[in-house]
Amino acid sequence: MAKGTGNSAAEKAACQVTLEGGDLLVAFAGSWRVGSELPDAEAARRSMRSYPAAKALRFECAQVTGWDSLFLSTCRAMLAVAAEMKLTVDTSGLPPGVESLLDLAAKVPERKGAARTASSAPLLERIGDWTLTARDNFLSLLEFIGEVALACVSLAKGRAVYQRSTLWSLIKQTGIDAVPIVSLISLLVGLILAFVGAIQLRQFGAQIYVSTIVGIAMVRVMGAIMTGIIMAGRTGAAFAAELGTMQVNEEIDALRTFGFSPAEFLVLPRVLALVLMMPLLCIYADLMGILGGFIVGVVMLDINPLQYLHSTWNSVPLANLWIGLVHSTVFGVLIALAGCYRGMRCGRSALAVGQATTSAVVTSILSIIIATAIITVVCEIIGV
């Protein structure tokens, strides 16, 4: 049983519970609004549960002097509790324009996503849901990567389904207007690693050869990786916000409907600007990293230019060059995939985007990396 006590009974709620005739009763009384002193609701749903032998469950309210969203979220909690009981329920003694609200609430679900709820679940129950969950995603994954390689089959076809118009658009945002973030990140990591390298090389006379670790850093690595983190966190996540939005939206299902595949018309347009463009952005990315390390080189060092350029010309071989592409190809593959995913698999809120847009950026620098790991090993494997 839960009461509330005190001197004015209609200021103050109150919640009483009782068994009659085999029937959970649950009678309100006083003011059940914003400010009113409110009874242990958590005490009211115990005394529920300690009839475990009840058939239904029925209100009475003639004492309720009035109410608001709390009387609902406490009606609410009671019912869940007589759902969990599997009680039959009686809702006529609620207050006029209750009944049709709580038949509304129960009708419209929240959204997931909407809100953060604290686990409190035991430690094997947690791991089990963790498990179950990544096993729902991997395959998942697996439709998705699916869908995508019969839209890049269809396009190979020529019946691919996409707006050409759109492409172009997409490949100017993730080229051209890409283009001063990469020159100044690329000559900042340029002119860091000749820094570095001439801090030990100054020590033995050998400062010429700061432009053979620059030159081979960038070209057959550092230049693929930086460009590909910062499309990784400005393109990838810029895909997984605009098509988690549509998703929120009711976008996605609408191209469903109208008998266009998503996959074709969304994703494809989108993985062929990153995968074209992001080897012209590796390459250009090379020479503003090498241009840092020509100036560290020339103000720093007091190399001449010609002699630094030659030494760079005849230190960084070819091969270092396709190995940086194919570093850059790869990357840009992984960063569409990881951008178009999460925002096709992204939930029906804001909150949604957000933790979409989020795990697109993790998602993609992590792929960036592992990838990284994987060619380098074949590259050693193979002698490259």
Contents of the next structure:
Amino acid sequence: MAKGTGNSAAEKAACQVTLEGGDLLVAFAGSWRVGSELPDAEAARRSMRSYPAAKALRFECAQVTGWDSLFLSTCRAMLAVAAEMKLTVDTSGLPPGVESLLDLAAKVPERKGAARTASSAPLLERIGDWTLTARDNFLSLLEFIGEVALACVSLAKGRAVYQRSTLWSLIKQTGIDAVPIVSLISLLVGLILAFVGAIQLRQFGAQIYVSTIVGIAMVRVMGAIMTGIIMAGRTGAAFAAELGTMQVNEEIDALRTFGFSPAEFLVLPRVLALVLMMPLLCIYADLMGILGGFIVGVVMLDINPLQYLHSTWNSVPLANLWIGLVHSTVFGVLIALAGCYRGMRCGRSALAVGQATTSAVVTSILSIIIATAIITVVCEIIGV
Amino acid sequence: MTLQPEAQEPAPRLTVDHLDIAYGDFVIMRDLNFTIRRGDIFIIMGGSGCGKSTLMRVLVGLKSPSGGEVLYEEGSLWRTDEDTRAAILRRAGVLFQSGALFSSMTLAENIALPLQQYTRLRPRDIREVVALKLALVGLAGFEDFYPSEISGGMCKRAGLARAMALDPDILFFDEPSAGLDPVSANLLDELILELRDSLKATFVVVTHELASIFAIGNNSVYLDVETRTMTAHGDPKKLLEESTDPVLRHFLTRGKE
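Having seen the form predicted on its own, the form predicted together with its partner chain:
Up next: the whole complex, starting with the chain shown before.
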């Protein structure tokens, strides 16, 4: 856009406001470019306002050696002041390009109310808004759960429409592909539990009970929780991102127009895959955790390997295994539902996909912890 | 103002009666009344943000209207249960703005999906039908490509092939020429005309591309963003000749009048 010639950095831009025969005369000089040294534009506008008696505004630009958007915006701000002071404006003194660009910028009037005001609503209004949103979210969650329940009914009747090949690839994604990370984390959790226990137990020579601590903790709850948290971050997030992107891309609408129910076609296989895989991964995590404890017991505490295994086997009641499996199945349902729910309710933008993924992970982990608390209390009451 | 297409009118395929569309309390369009006849290429036109695509979403059963009726040949779309609505819509095909192909499936799988679900064809026959549909839109041999591996224009044509999978007799297009170069857009227009003549299908096209509007449309409705309703209905070429509405003339002449 730059016009005119001249060395931009060398010549200093200047702007002088004078009153000439009842008219304001703004005289520009030098190079008006981004990067040139500029006079204080606010001061120029102040001096315009200091001549309230002026009737008209004229410009004088013979000394201007170059200009770009910066000059335009300065002129535009002056025109706004002129409008405020109700001056008649004569733009003929401006360079020809400037004149036409200013006309173009003024062609469509600013849309009133389009600019967003940042003023914050009163507290009560915000609480009200928040309550209404919470109610809407709750209703939409119920609707989603209802849709999934109906999908399960049609699955039981053998009428559910989904692709078996998708189910298989989901089982692979959620199950087999998660094995390395589940191995590593459960092994380390087993190690940590054993270390923490060993320090205390060694003080009174009861090292062998490390096997009991690790065994019961892993099998009863830690195996399930650790796999749950891994799957929330790994699979729950993947579900939300995948379905969210399908939403952005109108793929879910396309499914609906073919008469497929997204709850059956997309949500059901994901819930199924996770519910099938979570208990298996949980048992695997239990074993890896026990292996971690075993390493600490044998290497650090010098417990006889066979004795360690024997003690683990004897001290972990079978009921604990069932409790662990119940945990992991419930977690599987919760993670799959949270991921799919956030994905299906995703907005139509890249930002919304990110938010959906984040809230899928947060919701999954939160619901895992709440579910654990509930199951623990229930077990306590029924005495398992 | 209303200009009806002349003479020998074929039977109505889709009638919109006092339709109101809103998001919550925010009214997008109100009091829409028009009839789409068999074999029409019906254009839903209007400036950006006037609710064209939303109207299409109501017509294809994705968004419920806040009032009024959408009457297909088979009956009301919204005052009925879900199964009947699904049955009505099974005879309709939709092409979304970006194609909306399922990104995890190949083109062949995309087109085969509705066929597997709603027909009793054997896998080999399905493969042949898929090959035919792809050939019709000029994508023969692209069966095993994923949507991310082909260009935007090709995605749109593949979307059209999928929309035609179940031989619908009414097809909806959301902005078919958006994002296409003029030559591809023109090819798509010609494809639409060709399909209308050979399949005897009805087309509903949401667009603001004037070249397309005049090249293919024989009936149309103009949605006005200011008054939030339709301000004209009829053959776009005649609207251009006869309409006196300054807003519509402004639109149809690219702002020259």
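Numbering follows the first chain given and starts at 1. Each form is matched to the other, and the largest set of C-alpha atoms that superpose within 1.5 Å is called the rigid core. This is a predicted model, so every value here is computed, not measured.
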Original post:
Just checking, between these two forms and with the core aligned, does W32 shift 2 Å or more at the CA?
Top reply: yes
